[in-house]
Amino acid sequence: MVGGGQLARMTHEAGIPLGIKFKLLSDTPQDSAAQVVGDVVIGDYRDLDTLREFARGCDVITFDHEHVPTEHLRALEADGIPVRPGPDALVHAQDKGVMRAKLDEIGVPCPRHRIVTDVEDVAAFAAEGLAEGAGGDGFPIILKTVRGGYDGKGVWFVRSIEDAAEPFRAGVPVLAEEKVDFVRELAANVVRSPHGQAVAYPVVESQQVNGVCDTVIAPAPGIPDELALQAEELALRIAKELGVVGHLAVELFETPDGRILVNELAMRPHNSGHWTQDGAITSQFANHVRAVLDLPLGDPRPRAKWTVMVNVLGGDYPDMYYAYLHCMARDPQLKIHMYGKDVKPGRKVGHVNTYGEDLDDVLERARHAAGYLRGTITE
């Protein structure tokens, strides 16, 4: 697995019961997964020679992020190393411009968008969204760098033309998108194997705070059966059309008139699927391992009526572990997953999962535990 973050750490954990020999390419020995994996190579994933040396002896290569250069992945494939997902699929998660063009081609509903070249072009794009005869300038809109964005980084909420210059300073193409009027954000998580077997998890509601995922509720409360089925089928179709192998997360907007629009794609285990560790028969991590090894996929159905995941973000307390006594005693069913990261304010350092029959109770338990671990709740 290329990448040493928490996704690699949890994927490695899922492979242990299967006796999988797991090899890791990590940036530093302190990375989350590098702390627990036995076979660790420290190196730069952007260096082709490093990748080739790392891949020697591996049956298959997969990832915990989308940042490996596409041309390097093609070189590994030319060397005879199976890469899953392959570069032809992964490029749609690496490059938002390529993603939007492909989704348009296959008829997937998306926000209005196009690549913009400068501030004047941004103003023209904003004006294009005005209804005929409407006043105003078409702002606000969203600007995104086509590569490299993550957890709100590389994304700008632009209220006026004066705000539009910053995204162009990165020196990469910029994608403009309409600001969607949405009711909530949803996510459809699916897993697909090389021979085309695929499974879909229940559609979840994803709640963001400052551009970072905070809470995930599985299944999405109150979602009409027809809309949930539409979202699952859409994610499965995208996985098939793009040739995805492994886990695919499709982030969605639910609009006031009952439609869904695709916001982002991720081709790896995803924050919106962390609830599956304790809330599904087979977790996203276990099914990702099965998929990249072309093993039969596991049952994605939920174990309980409701499961809630809340991220634990770093706060002012560098040592969270004293909080275990309170959290575990208060809620013996609570599941805590910490990533072994140094605690920094706002940094994702873990998550908690709760489950049960009453959504209000499940939500309260998860939010209390995450808040207590962070230090924002003290009783």
Given for the second form:
Protein chains: 2
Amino acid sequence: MVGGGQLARMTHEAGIPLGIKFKLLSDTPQDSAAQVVGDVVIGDYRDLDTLREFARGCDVITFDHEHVPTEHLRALEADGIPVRPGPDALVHAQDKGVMRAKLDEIGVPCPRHRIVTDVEDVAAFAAEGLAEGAGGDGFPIILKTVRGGYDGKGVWFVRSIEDAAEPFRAGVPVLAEEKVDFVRELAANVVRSPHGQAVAYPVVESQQVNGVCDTVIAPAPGIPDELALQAEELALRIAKELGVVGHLAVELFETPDGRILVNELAMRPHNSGHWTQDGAITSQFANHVRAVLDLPLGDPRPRAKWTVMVNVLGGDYPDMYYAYLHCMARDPQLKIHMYGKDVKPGRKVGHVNTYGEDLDDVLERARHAAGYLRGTITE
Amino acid sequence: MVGGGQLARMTHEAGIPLGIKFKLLSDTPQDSAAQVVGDVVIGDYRDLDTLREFARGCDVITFDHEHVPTEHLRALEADGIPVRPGPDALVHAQDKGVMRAKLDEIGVPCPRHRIVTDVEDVAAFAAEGLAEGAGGDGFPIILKTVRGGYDGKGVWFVRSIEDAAEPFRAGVPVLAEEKVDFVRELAANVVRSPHGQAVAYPVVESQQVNGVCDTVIAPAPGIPDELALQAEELALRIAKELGVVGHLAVELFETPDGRILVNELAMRPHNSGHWTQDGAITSQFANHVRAVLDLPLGDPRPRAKWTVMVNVLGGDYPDMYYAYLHCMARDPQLKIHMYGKDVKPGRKVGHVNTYGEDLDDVLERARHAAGYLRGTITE
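Having seen the form predicted alone, could you now give me the structure of the form predicted together with another copy of the chain?
Time for the whole complex; same chain goes first.
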């Protein structure tokens, strides 16, 4: 696995029971996964020689993130190393321009969008929205760099033409999108194997705070069966049409009139699927491992009526021990997943999962624990 | 953790979500746990200098097995390293003579037993059984070396005086025990923390084949509530009286007249608790980690009506991949736990867990999968 973040850490954890010989390429020995994996190579994934040397002897290569250059992936494939997901699929998670073009081509509903070339073009894009009912001058709109963004980085909420210059400064192509009037965000998580077998997890509600995922509720409360089925089928269709192998997360907007629009794609285990570790029969990490190795996939169905995941952001505690004492004593059913990262304010350093019959109770327990581990709740 | 077997492997797996910095002392880099742990020291636990050097910087030491010499554990404690379970507790799992004496002292029901000094003494022990209703010449009886046995090794089923010489050849004290007429074997698993908090898992039925654990059913089918409670209380009392910290497995005989007798003790995660990985809210491995670190313990209750564990013994397959294809496709809910060991006939190389509402179905699925992975079932 290339990349030493928490997704690699949790994939290793899920691979241990299958006897997988897990080898990691990590930037530093301190990275989240590098702390817990036996076979670690320290190196830069942007360097092709490093990547080639790492890949030698691997049965298959997969990823903790989407940042490995496409041409490097093609070189590995030319060396005869299976790369899953492959470069032709992964490019849709790397480049938002390519992703939007492909989704348009296969008829997947997306927010109105267009690659924009400069500030004047942004104004034109905004004005085009007026015809579709946007108010005032067509703002606000969203601008995104087509590559390199995550967790709200590389994304601008543009209220007026004055805000539109900043995104162009990086010299990367910029995608403009309408600001969708959504009632909530959903995520459809599916896993697909090279054989073409695929499984769909229940559609979840994903709540963001400051552009960062905060809470995930599985399944999405009150979602009509019809809409849930539509979202699952959409994600399965995208996985198939794009040739995804492994986990695919499709982030969705639910609109007031009951439609769904695709916001983002991720081709790896995803924050909106962390609940599956304790709430599903087979976790997203275990199924990603199975898919990548072309093994039959595990049952994705939930084990509890409700499962809630809340992220733990870095806060006041450099050492979690005393916070653990409180949280574990208060809730013996709580599931804590920490990433071994240095605590820096605002950084995702872990998450908690809770499950049960009563959603209010499950939500309260998860939020209390995450708040306490962060230090924003102290009693 | 001292010892690189599968128990250390699965303890590491359970410690990852808590951000535990797990350090392993392993005999070889090929040992089960050494394959998947980042921080591994290769060395001999019987060498005090090696053990001391390993322990430096550890917050606490625990064990994959019971073979570390008691005097070494005392030396570590004298160095200021917390050892959990401590030597005064662990000796009861190391020395069956000490264990029986202590259980007698605290009034725990055991099979009739006595340390025997030679073949004549064995005959005398057998004859003593006649008074209590044993047939014929008082045989069969059981002989055990007081130290060093496991999985049927160091245990002799003695049918007549002619069989009684062998156990004395090792020069280790020998314990004689009556051959208990039992209807089945049970196991009571509990976990106790330094604070004295303790939790009890449901009492399970443990089925042995050739002296090796084969199948565990949780909870024990048809066990009267009264007997289950009695077994749990007995295990909790033993944990307290012996000062156990961490996991304690109490292997029990259930007699035809509805009594329970203690067979063996183990002070570490135990084969009879492997079902908890997929069948309990908190696994025995997670609770062992929590106990050893003096954290509040997790909920031990079951998540399913029935959970079954069946061991996978080494068989015909050096590579499990094709067996995985069959087993995973046949049962998408199957949980496979392999240990990364070389497959040698009869060696425990993994286990499977299944759970569900219908015991016959759950048993059939686990047995089929374990048989297929071993190679004894091929269709």
